[in-house]
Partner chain sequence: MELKKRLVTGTPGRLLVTLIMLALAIVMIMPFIWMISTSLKTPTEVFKYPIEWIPAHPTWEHHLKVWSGPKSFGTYYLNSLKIAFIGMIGATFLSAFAAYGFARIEFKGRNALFMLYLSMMMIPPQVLFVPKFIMFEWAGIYNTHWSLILPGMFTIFGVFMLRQFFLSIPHEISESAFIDGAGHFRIFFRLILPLAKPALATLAIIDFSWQWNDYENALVFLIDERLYTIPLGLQNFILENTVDYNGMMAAASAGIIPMIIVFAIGQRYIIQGLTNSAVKG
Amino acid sequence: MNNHWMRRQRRLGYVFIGPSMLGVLLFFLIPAAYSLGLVFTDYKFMNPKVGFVGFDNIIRMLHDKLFYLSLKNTVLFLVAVPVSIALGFVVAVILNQRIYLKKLLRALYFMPYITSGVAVAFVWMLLFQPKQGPINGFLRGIGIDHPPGWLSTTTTSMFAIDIIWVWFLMGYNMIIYLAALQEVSPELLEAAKIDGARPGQLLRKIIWPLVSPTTFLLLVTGMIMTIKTFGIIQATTQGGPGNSTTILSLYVYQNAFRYYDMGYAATISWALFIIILIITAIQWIGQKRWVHY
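Show the structure of the chain whose sequence appears above, on its own, in the form predicted in complex with its partner chain.
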């Protein structure tokens, strides 16, 4: 085992990431660079005239009330991520126990993730229907005379979207946790049990820290995914009523594909990028405190 060999082995790192790097370069980096260029133009899709406008788009964005409103809504949307992670963890732990019908239950909890988005949106709209929907029917049944309007009022709509999103993401979090739980060594748990650890302690002191790399993964990717998504909103409220559920990604989408205002859409999306970058950086730095590899 000589040093030369070791060095060569180390250089294999580039070979391993090479193919994937090529794809990232072609399908992400180059298009991204192009879109960065768009920030400084007034490029409108279909319109052959493209002019250089300097920082106009950025200035416009900084004065755009809708931009700030969408930013606020995005933050409200993000609340769903930690909630769905916590629930996903609990469900994964339970489904990893010796209970009956495990296979069936796992499949059922994963269903939201693979059901058609139109069906999902539709059912939730029916469930949330303020006058005749079953949710408010239930609330009235237990004595709440003025149940919320859910998707149909500006104050509650974002909250209703959060509920749908938690419901949707939970199965996905669960399945990744399940995979992670398979790596938790049974001996460790048994040993702890012999030492007299109660189930609650077992969960908190042993399982939770052991799956912390997965939690970190889910938190980072869940945030990113949530910030980028808008399909569920497009299918239910289209950003309304008013603009109470317009989140940044939807605003980008509208500017790009509804108004064909590519320059401005690129500008907002780069702002979005910077926001995600900051959030991820904070999580990355913070991980040292609680993620155990």
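Given the form predicted in complex with its partner chain above, I would also like to look at the protein as it appears in the form predicted on its own.
We keep it simple here and write out only the one chain, dropping partners and molecules.
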């Protein structure tokens, strides 16, 4: 009787997970295997003929200067993640206090994260407009005669993209940190204050270590999300000027849907997957030293 009940429960479990597993199979595993096969072909989207080219696409990628430039730009783009996490933590600590209109402020900080990426891109394009934009207008007003070109120059474009991405991610990080701060024991903080701990010491020695699992979560998910993102860059600069904002995910998109070179696009996408895997593994190993559960 007991074995029959267990088999019935097991079959019921398969019924519940079946739709999800079918979705994973159809929309993840099969396309991933198909894209891996494309790595070894010269498949063009508009050409029905597909030939096996072996490791030619991989060799081409390893000698592609634009691939290495995209890799460099991706690293620069990733700088926005720890910056947004740090700012999100600071804002969360402030908004966790008893301050006026804190609920409204929380909503305002979180709003960019739920706003359309294209809308965000166009708003920042107006803000960063070199001649008539309000940011450069403000800089001229305080005495800076030659403000940056922001998105219009190769030297500042990636920095401008980082600013947009920090602004976009900060509200989400703040909300997650606020949830973590709710779990910090008030009695623990009060005991530390009685022992003479100053606000800065409370922040560094107690609050920050206690929310370190949240920091690790935001770091891993933020890195993965940032590496995969290309919509905001596509809407603002399309990888320019002069490929100065072309990151790996955008380079995959360009090869696949601008040049229709699916084989080479698949090769770069798998390189991107390996990079994500390595970064996540490094973070997972390193978290043992600074994350306190």
